[in-house]
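Encoded as structure tokens, the following chain is the form predicted on its own, with no partner shown.
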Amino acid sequence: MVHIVGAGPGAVDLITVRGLKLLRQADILIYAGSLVNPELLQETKEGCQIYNSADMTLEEVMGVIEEGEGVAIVRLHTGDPCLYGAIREQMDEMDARGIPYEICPGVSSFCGAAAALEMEYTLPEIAQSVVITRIEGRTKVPERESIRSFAAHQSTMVIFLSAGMMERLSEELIAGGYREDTPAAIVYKATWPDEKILRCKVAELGAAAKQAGIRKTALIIVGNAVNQKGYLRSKLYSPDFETEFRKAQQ
């Protein structure tokens, strides 16, 4: 059995209880070394074979998995593996080989970033949608999902894998419809000990990142929800709002 496990956003105690249990039981661990906190490796049992997939191809990863037939294997990804984890191609390869697998979800870095910023992404009358995306680089993005296209919606945007292209990102956001003074934030290594938070405007993203020396491992959050102001109180907890569990107060 192969367990595809989300390691969480960085802090070692943000892996799930289930994920930690699976990690401790693993006979073979293949982890995304470029992003997963290496302190988690200390949770493996004695004799566990550990492989860093940062310098491996898909074929090499599958070779290790095939050789481990009959033992517990954990494929450890950063955050939640469903986001930019390249797990579909791994699951297709395992399906073709008849290798059973399960997915253990994790805490995504976009959740870690919100916690670091002490923000709620979905504020009544400000934003009720979150767009999780990336700017096009060496990996293509469908035109309908370009930064410029999404910017037209004016919703909250959480942008992955774009810290090294901040100037172009800023230009695309503005060209798509965000005002230059729209609130923005850069969260470097959310939940890690060396976490860094920068607050700025959309037009200032490039300058802020350059001044702080940030070129990777950062999320960019854009939208009016970033400043956490001007929202309406939730009806759910309003005394004059009736729910299935509570009568409205007169």
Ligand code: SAH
Given for the second form:
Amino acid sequence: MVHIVGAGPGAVDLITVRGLKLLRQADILIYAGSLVNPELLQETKEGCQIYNSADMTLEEVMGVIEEGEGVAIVRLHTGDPCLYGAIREQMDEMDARGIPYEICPGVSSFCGAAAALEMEYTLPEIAQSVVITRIEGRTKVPERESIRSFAAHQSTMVIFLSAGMMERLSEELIAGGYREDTPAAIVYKATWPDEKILRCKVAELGAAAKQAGIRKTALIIVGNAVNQKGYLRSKLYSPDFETEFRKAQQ
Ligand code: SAH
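Can I have the other form now, the form predicted together with the named molecule, not the form predicted on its own?
To see the whole picture, the full complex is given below, headed by that same chain.
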């Protein structure tokens, strides 16, 4: 059995209880070395074979998985594996070989960043949707999903894999419809000990990142929800609102 496990955003204790248990039982661990906190490797048992997938191809990863038939294998991905984890291609290869697998979710970095910012992405009357996306780089993004087209919605946007292209990102966000003074934040290494938070406006993203020397491992959060002001109180916790669980108060 291969367990595809989300390692969480960075802090070692943000892996799930289930994920940690699987990690401790693993005979073989293949971890995404570019972003998984190496301290997690200390949780493996004596004799566990450890591979860093950062310098491996899909074929090499599959080679290790095939050779490990019958033992407990953990494939450790950063954050939650469902976002930019390249897990589909691994699962297809395992399906083709009849290798069983299971996914254990993790805390994504977009949740880690919200916690770092003490932010609710979905504020009543301000934004009720979160767009998780990236700018096009060496990996193509379908035109209908361009930053510009999503910007037209003025929702909260959490932008992955784009820290090295901040100037262009800022231009695209503005061209798409965000005002230049829309609040924005850059969260570098959310939940890691060297986490950094920068707050600025959409037009200032490029300069802010440059000044702080941030080029990778960051999320960019934009939208009117970023300054956490001007929202309406929720209905759910309002005294005059009745729910299945609580009567309205007079
Ligand atoms: N599956 C991961 C994302 C992998 S893609 C998840 O759920 O978080 C890698 C990108 O994620 C990085 O380029 C960066 O944009 C973002 N990222 C991952 N960990 C991060 C962290 N701790 N802080 C900020 N951004 C992070």
